[in-house]
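Encoded as structure tokens, the following chain is the form predicted on its own, with no partner shown.
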Amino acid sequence: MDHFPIFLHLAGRRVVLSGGGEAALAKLRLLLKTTAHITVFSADPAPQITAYAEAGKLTLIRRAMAPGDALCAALFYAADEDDAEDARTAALAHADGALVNVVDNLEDSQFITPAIVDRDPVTVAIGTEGAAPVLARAIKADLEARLPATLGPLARIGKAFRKAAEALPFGRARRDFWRDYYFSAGPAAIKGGEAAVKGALDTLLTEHLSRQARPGHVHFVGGGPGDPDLLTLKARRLLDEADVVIYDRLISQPILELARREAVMIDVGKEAYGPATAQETINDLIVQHAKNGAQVVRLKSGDATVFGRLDEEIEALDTHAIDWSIVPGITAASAAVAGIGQSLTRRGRNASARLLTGHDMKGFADHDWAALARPGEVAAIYMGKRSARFIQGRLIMHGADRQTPVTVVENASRPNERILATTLDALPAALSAAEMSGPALTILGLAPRAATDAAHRRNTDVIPTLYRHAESLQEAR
């Protein structure tokens, strides 16, 4: 992020603009929404700029800008539509201490003006750092259609009521009050006019003042495989409402960005054979914050019920009589097979699929290897990279075909997803050569369906096996 977004207080402050054509008018249409004192320098202003001046909306000085003309200005716009004149006026404004924007010249501008959705006093600013103005306008058009015109009046009335709402305790109690106003009581009353909305606010405040504080609650939320678009609507809502988010190592940054900015964010990541937060410590953190009355989101990668140590954390909450709920997420196995265009089950091939872990608390995990070695079996192996040679050995020992297809999907669903197509015989060496560093899921018994074409469509990376087993893979497909 090269441009940090802020909302600048311009009430009563000076803004200077040099220029009198279409570029100047485009900026003035936006600046005139503010209560700034606007001064325009132009020897030949457009008729509309003259009309603005005659209506007292701005001060028009009919000459080119000179040294000292931008003194005490908060902002300056060079909109002369001439590179040499823009450079000259921008240099003058710099010397006078103003922040400078040169229209259509990102490199020489100290700030940029975003696209704006105006529901005064609600303002949504959209910026692309000058990279894609067309995209910014498209987003603006979409938001314009989504945000009702009544949002502005509701916000103005609510702003005047903020002092009265301070009777509620700071924090969740006030957030709950304003949420009920903006998403329920306010919209229901707005058709009756301002008096009806004020009456609804008074009634709502009385109701909230008599409410008991909400007890602490823990939501076990499945964060999915990493793509924020794969989160459930409920998961998004709970992240937005959470007081505390306790999250695992594999939760992607785009998903963490969805949490309420004021929420307490606690990383309790664990890494196989590496640094880890003790499970007892995690249990204590969850209990502590919930007992303090917080709405806690325990954010787990994939689905919280699949290899997520969920039962241990629930037992800790039950010991302290703390309420909890579970929000399912997309597990890595579902994302991985979707990435290779396959199905975990198929009529005539396998009527069941197994979800396994490559290692457990005691080391490499043991399973029913004889059953897994049968032809047509399909298994999704979590945390299986380091145990690949162990898994290979157990399966071959129990009669598995060495040419059984194996697919390893790294960073399933994420922009940097990679697919390794190999065989059971080649698995350890192929994994070593691929140097996978991200979370990976091993799919036993399935090869990618048209992997190269699928990767091209999704812009992912398919790693071909380093061994000659093309005929076996074709048969497996």
Ligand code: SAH
Given for the second form:
Amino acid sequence: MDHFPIFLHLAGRRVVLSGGGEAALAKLRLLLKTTAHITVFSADPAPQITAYAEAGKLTLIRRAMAPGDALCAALFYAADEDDAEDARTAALAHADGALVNVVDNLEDSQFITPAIVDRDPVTVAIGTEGAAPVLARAIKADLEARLPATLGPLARIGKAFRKAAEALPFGRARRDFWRDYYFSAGPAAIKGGEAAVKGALDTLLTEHLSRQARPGHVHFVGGGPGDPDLLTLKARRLLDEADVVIYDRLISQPILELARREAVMIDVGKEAYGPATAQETINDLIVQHAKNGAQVVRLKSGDATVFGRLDEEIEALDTHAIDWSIVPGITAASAAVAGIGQSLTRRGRNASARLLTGHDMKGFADHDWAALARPGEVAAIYMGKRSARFIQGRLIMHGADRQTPVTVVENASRPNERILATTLDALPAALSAAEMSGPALTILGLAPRAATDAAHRRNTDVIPTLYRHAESLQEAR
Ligand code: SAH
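Okay, that is the form predicted on its own; can I get the form predicted together with the ligand now?
The next block holds the full complex; its first chain is the one shown before.
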């Protein structure tokens, strides 16, 4: 982020603008929304600017800018529509100590003006650092359509009620009150005008003051394989409402960004082989926060019920009679088979698919190898990188075909997804050559869908690095 967004307090401060044409007018329309003292320098101002001056909305000085004209100005806009004049006036303003913006010239500007959605006092500023003004306008249009015009009045009336609302305890109780106001009681009352909204606020406050504090609750939420678009709507909502989020190592940053900024974020990341935070400590943390009355999201990667040590955490909560619920997520196996364009089950090929772990608490995990070695079997192997050689050995010992396709999908669903298509025979060597450092799912019995069939997927914007490798292997077979 090269440009840091802030909201500048302009009440009573000077803003100076040089220019009298269309560019100046465009900026002035925005600046006139503020309570700043605006001074415009222009020898030849557009009639609209003259009209603004006559209405007392700004000070118009009918000449070109000179040294000292931007003294004490917080902001300066060079809107001269002439590169040389812009450079001259910008240098003057700079010398006077103002922050300078040169219209349509990102390079020479110290700050830029975002696209604005105005529901004063609610203001949404959209910036793309000059990269995509079209995108900024599209986002603005989208928000304009989505944010009701009543948002402004509701926020203004709400602001005046903030002191009264302090009768509610800080934190969840107060947040619940405001949520009810903005999303239900407020919009319902707004048609009746300001008095009706104020009445609704009083009624709502009385009701909330007499409410029992909500008891703590724990949601075990599946965070999916990493792509935030693969979260369920429920997961998004709970993340947005959580007081405390306790998350694992594999939860990706874009997903954590969806939590409220005030939420307590606790990283209990476990490393493969041996937890970084002991399970008992995690259990204690969850229990302690829920007992304090917090709405806790226990965020686990993929689906919380798949290799997530869920039962241990549930037992700890049951011991303390704390309410909990499970919100399913997309497990890595689903994301990985989607990534290779395959179906996890298929009529005539495999009527079942297994989810296995490569290692468990005791070391390499044991399985029904004889059953897995049969032709056509499909298994999704979690945590299978380090146990690849062990698994290969067991399967071959039990009669598996050495040419059985095996596909490893690293970082499934993420921008850095990689697909390694190999065979049971070559698995350990191919894995160590690929040097995968991200989470990887090994799919036994499936190869990526053949190149010809995969053509329709070419138009996706992320083509995994090893995908071509996978295709050529497939063709060779
Ligand atoms: N509950 C999770 C699994 C946790 S065990 C789920 O349902 O997906 C952790 C293992 O999951 C990793 O070692 C890896 O094998 C697999 N995994 C998790 N996220 C993955 C991803 N984005 N891509 C590939 N494998 C992933």
